[in-house]
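Single chain ahead, written as structure tokens, the form predicted alone.
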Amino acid sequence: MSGLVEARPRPGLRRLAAVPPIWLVLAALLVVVVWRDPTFAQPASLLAFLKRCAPLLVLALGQLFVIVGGEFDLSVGALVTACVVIAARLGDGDPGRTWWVVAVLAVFGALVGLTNGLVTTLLRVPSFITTLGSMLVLNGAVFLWTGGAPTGALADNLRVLGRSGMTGVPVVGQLPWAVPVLVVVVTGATLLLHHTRFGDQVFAVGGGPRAAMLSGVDVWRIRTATFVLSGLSAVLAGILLAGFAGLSADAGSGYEFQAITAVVLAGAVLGGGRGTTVATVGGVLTLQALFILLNLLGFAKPLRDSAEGVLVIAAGAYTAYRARRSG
């Protein structure tokens, strides 16, 4: 009976091992960011990565709802892009017309994710081909549209979020509006995914969807709303890159392959039916806080996304291992 008792975890190598592996390594990543540049760890520096980190966030959460529920959405990123140039031509810098740009892009994301739900749910195309298929389109669009070139310019309070901030807060100076708009969002997406009955509903379809329908679930009703989902964290996203960086032609570019990067390194399977908000969030710093300690190490951005490809293969293989075990 003692050797039973002696063998047991202590109650603080129980509560670590608790933590999600994700966070582990963010916190390694970080000591060695601060040790290469002790100025990143002065609140002015973690605000703006924080902000930094701002659009991609966005993005993965609302990727995270697609993978649980067993899919993949490729098109954010072209999205990202369309929006931040769709927002510039019809605004044109005119702060006037800033709200009833923004609902235009909010139905615009609304519209694409119910047309890739609805084509990969009722026409049962491969999520995957389906994405694709409209990231294509939306990037040939916008180049048809721009001539490669994006005219117009970019309202300065639809770029609030993005790039200002609350002004005369203590210890810190100046609290970015994006650090809040975060809050508020990661909230949500906690809520929705883990905390009511659709959510669960993610999960089952994720699960297993043939179980989920024979349960009751609408399959196609609730793969076709996370697709929605995705499309209008992709407005968001693109309204906090705007304020962020601007004005681009390709200014999604790629943002679509890091969110999913960001999710799958956070634990979520691939095949559906697992992944937290919370390990996502870690996911995303995580990806960011590398993408800054490679940069201090000089390393150039193709070698950057080699990076990002291995990390995406050795975290499918972890949550593929981990899977297994767990039966």
Second form
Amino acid sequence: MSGLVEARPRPGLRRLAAVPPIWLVLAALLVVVVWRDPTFAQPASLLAFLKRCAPLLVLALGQLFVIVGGEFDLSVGALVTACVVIAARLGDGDPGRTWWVVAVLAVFGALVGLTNGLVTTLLRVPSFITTLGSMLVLNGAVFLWTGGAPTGALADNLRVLGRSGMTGVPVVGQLPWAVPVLVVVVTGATLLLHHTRFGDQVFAVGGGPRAAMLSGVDVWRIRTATFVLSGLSAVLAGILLAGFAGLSADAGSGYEFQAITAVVLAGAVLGGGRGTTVATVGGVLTLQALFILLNLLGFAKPLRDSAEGVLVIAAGAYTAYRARRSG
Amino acid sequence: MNALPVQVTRLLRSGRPAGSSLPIWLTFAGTFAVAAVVVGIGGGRFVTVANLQNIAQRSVALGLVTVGQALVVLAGSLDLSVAYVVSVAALTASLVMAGDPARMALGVGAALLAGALAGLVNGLVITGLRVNAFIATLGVAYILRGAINAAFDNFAGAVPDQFQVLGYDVVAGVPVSLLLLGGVVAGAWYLMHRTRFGYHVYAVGGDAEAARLSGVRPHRVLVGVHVLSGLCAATSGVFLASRLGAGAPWVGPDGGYDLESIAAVVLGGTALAGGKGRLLGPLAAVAILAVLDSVFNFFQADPFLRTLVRGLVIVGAVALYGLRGAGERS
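After the form predicted alone, can we look at the form predicted in complex with the partner chain?
And the full complex, kicking off with our chain again.
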């Protein structure tokens, strides 16, 4: 359907129309932010902004795969918390243990994703319930293990990724490590979702599982793979957040809904088959820019939630309106 | 495509949608028996009037929310805003009453109105702006959360002592709050299984387009169930205000009523896709969760263990339905 439209010539105009509308919203927000606080336009502030966005961005890109494939992952917030708490408990502040702690976390995240995926696809449990269940199990198990409160400490070299940066970089001075990490993650996710056979299959599965199955796609394998990717993204988000915010018992709480919000802002459709990585990046940046603007305008912190609510409904309405108009 | 309207007509005529909540009530009976034995072995007595009353009280808040959620899910929608509607209603009731017995009816009325309004907004965003129900109700949940957290950071207002009868008193061995739940359930049951509106809810949940072609107006039905869900959540908020003596912004979200009510609806054998399931099944699920809670309380188990077991029970039970459904199909 959209493939036919895209096949028409006039690439210049098409390219302009293809800019995800969320980037226009982001540009408008950033203009207002810079107008209220000119220092925000300095390279250092912009990089700090990216650093702040990093955990949610990684998480949202993982969620994007699951949503494009037609499911949800509500467990990522609890998984982020679990990763931070496990890293502190196992690492206990010892930099020498960091590498195997990271390895353990990666395996753990992949296993949680695999379980979510297999329970959803093979046991036919709706993903809403599966991932709600794993959220409860993770919350319960992690704190049962640590005795109610997080124990141990985060090693300094584990926190480097989310907290510090390369020094002596020309123009900007210090470049947060989170920025090159984001470049790699965004590039990787874009290539995987939009330029590989696997990515095409994710879209096919989300667009119509039956049609995908009849054309030879292993629906359950593709969907399970999206959950594994989401689990791995939660691990990386957890490591970034451990660096940025440190150890806390509710490190990742609420992140699952924020990630879904960001993906929806980007024009993805719950139910699957639509969404792009570039727009998702725009969605996350928009959400954080909105928070900064509300802060600058002196709104009470809880009102961020209300603004987020209005924004997500508006985005949902716009996406629905565009879908009706186009067909 | 042709077969579906026929199915809807059959549904409208037969008056009894497929399925029964009996297996879930049997599961409840089984859970109850096992709980009684386990607590007995642990050296306690499970079947005492006090404990039964306790289990009933625990079921009320979630039960009230679950009734509304079940209506919404049967119509093929979803309501993630209920937890904050509970808080809004609890705060409204306690602020309007302000400790004055003469203002009890006014407080209840205002709380119910607030709940109905939230439901109306949910319904209109879903039908008018065509926003996916998950996003629409999540958005409304965020808006309410921001508003109440910005305005309040502690208990606000107070309910008069007389109003606490609802939360604490027992009439002829039955807690007043259980009578309230019973009344709401009876009303909802009558609505769903004995009125035209109820059949329309099943029809819209089964296939909105087919229902529309058979003359049902899906938008009105969806707005209707969302208003009812708002009312049910508000009733729960009023009950909690009576129980706690005042409303606070966290009474809803701390109870986890949004996700737990959806879990109870699904545990009760209602398909998330809508159109399938009975109203009483989800209530049996609420009762099962309350029995589990009571057992954990008896053994003074770690609250985190409770959360863990809850997650396993929810996924395990729903997986069993999935396997059973697969078996029936093949």
